[in-house]
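Next comes just one chain, in structure tokens: the form predicted alone.
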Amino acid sequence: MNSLRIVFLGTGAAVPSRDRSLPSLAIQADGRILLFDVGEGAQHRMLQAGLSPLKVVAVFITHLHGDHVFGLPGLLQTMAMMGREEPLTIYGPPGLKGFVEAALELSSRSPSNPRFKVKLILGEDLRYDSEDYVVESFPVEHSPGSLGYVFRERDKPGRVNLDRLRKLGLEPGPYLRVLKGGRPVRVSGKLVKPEDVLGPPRRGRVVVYTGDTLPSERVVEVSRGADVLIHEATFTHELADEAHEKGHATAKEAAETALEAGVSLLILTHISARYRDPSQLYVEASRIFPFTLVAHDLMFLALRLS
């Protein structure tokens, strides 16, 4: 998987703005769309940025607060609508099954594509699988239940060390794919091991989503090394009083988690809709972490394999 692009649907707080969308965060991994919460107008948000709701493969909740969760039944509506048979996996908190099967029922909307099946899986310790990466879940400080996400990319195969290739006498080819799988093969008679040509695996790149939390130390310690960590910052830290009183973190605080960290990037996200202008929560996080970026809707960031 070389493709990874992170794509901000929606990046308010509480309650939307002119601007903001309520949060949602879709990562596209060569094509297929991991979705983590689907606040109100998250669907529009997708059509806005070309994303299909037939390409997400799996839905991930943090809590059950309605600006995370209140775009979910629209979104299954759609899926049905558009004639999708994929099954779809949702992951979460206990109390979301209660909120997807009431909306299911009384939306009928299985009757109308009874082979569109949702699969949720909900508790407090998460983890989907996949070839390429695995998304799990961890416990945050917020409402009862709450959780963040970490992807986490599997490492790849090092890199062809051309060099090494030509001393055995060999040039690229085809068989490059079978040592980059881990598997030796025999080219003009000669053994050829993975070792023998590739360089030290590449670590796979890890974006960490916290939903909503006050500050924690379970953030940074998953957050250790991250390429991305991307931290809920509702308030400025004049405001902190409030912020906590709610179970929110300041930019301030988001900033000082990153640092100590030790992330490549952080995004603040989850912006009171008191700030039209975002400046004062880039300043005051940049100050202390100066790679910070304040996400906006719409906002794309493509991630590089090393």
Contents of the next structure:
Number of protein chains: 2
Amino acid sequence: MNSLRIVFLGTGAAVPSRDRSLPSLAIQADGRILLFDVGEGAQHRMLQAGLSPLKVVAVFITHLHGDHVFGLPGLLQTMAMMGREEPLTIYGPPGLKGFVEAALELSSRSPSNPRFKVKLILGEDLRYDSEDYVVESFPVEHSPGSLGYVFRERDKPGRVNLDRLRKLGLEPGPYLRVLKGGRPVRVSGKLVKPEDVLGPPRRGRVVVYTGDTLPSERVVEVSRGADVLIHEATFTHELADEAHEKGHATAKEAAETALEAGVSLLILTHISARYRDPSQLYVEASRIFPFTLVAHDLMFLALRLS
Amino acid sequence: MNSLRIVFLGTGAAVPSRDRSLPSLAIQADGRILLFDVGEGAQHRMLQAGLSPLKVVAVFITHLHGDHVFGLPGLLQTMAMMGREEPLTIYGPPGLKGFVEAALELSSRSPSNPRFKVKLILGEDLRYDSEDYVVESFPVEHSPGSLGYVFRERDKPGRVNLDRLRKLGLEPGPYLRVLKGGRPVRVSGKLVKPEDVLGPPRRGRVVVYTGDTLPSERVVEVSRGADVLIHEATFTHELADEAHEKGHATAKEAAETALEAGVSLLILTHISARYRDPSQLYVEASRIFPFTLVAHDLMFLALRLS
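Coords for the form predicted in complex with a further copy of the same chain, given the form predicted alone:
Once more the chain from above appears, this time first in line as the rest of the complex follows.
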């Protein structure tokens, strides 16, 4: 996997504002899309961002508050209208079942009766595996059963060290693929092991999405050394009491978490509609953790392979 | 009732396009809002149009295809977040119950657990009565149980005829309100009846919204003499076969309906995403019925009292 993009589809909280739609973000890995939360209007933003619902391979819901899930019925219906046949897997907390089933029941009345299967994998300890990456859930502190997700690209084989290759009297060739796959290979009668000619494995990229949460030690643990931590920051710290009462974190707390975890980049999202101008959130967080961005709708970020 | 506005919140069909959100329109009568269909993103458009969810007194759903109802959960949740206490009545076909209940069940998990009651009035022959107007459903030909709605303002008392008043030796005064209320009154010992001094009653304004439908004789009957007919026109007539197969009308057929019913104004809506430029639909319809508009998102129209 080489291309990895994060696209922010909705960066608001609770209710839409003029600038921010409801929570949803996409991780695009080699053209396939993983969706995290599907607030109302997510499919409109996907259209604006040029992301096709047919390319979504899995959906991850953090928790069952309406602002994070009420875009699901429309997205499923649009997939049906587009003639999707590939199954879709939705991960999330157990209570999601009734709502998704009621939505599918309505869709089944329509001429666009879905031809694709929706598979629900619900629980508190979820894991999605693909050849190139893994997504795992972790518990956060918001409402009962609320989850965050960590996206981990699998480590890549090291680059070929041409000097060492030459010292062994070898030329580059197709056998290098076998070595990159982790297996030894016999070349011109000589047994070559991966570590003989490859540099150290390159660490896969790691993106953490908290969903809604109070400041949480668990987020720190999961995020240690991550490339990107996407942390909710519903309020500034002067409203810390209100934030905590509602199970949310402040910009300051998100920055403290990023600092403690030693991530490369912090992106604040889930911004309350009261902040027309998000610079307060930025200033508060970047004083503590300088590598901070405040997400806006349709913002995207391409992540370089390390 | 004096002020009457129609606001188009979503004018697309089936799936959102870059320009058109999913079906929803508002009739604003003296500041109160009646919503007809609530496609996904309706609340975003309400925000853009400056229409408060707290001012919605009733919702009318035409049929149970997702593009017409999947904005309801988010709208109800936002009403709850805004602290709404006034009950909300939702009218529509019977199958709506499961979906609304599943959405409310999710909302009840949230800190914004609704404090207002949602009353569902479901059936095939629906009627909403207020002091100033009536909304009635009528059957249309689309999917089983599909409805259109007609909004009828109650007739207004005639204007005071000052000449007749003077001939009776009377001066204007508060007693005129009693006459306008339809009751006789004794003034300076003289019995005055409404018809003695008032002109003919002024006909209330009538707006018809078809929802999705094949061309229908029933729409013609209901729309006779209406001020505004809001008719679906999913396709142009060259796609008549596809339109009819899917239970839809063409722009030409909408215009023929308007002509036969003798309405004052035809507005085409529910425009397929294939028409980036709606002028084809306009040209086709206005050749038959000149007083035609093609709706666009956030278009609004103020209706004068006749």
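In this text the structure is predicted, and so the values were computed from the model without any measurement. Positions refer to the first chain, counted from 1.
Asks: Looking at the two rigid parts that move between these two forms, do residue 135 and residue 31 belong to the same one?
Replies: Same rigid body, so yes.
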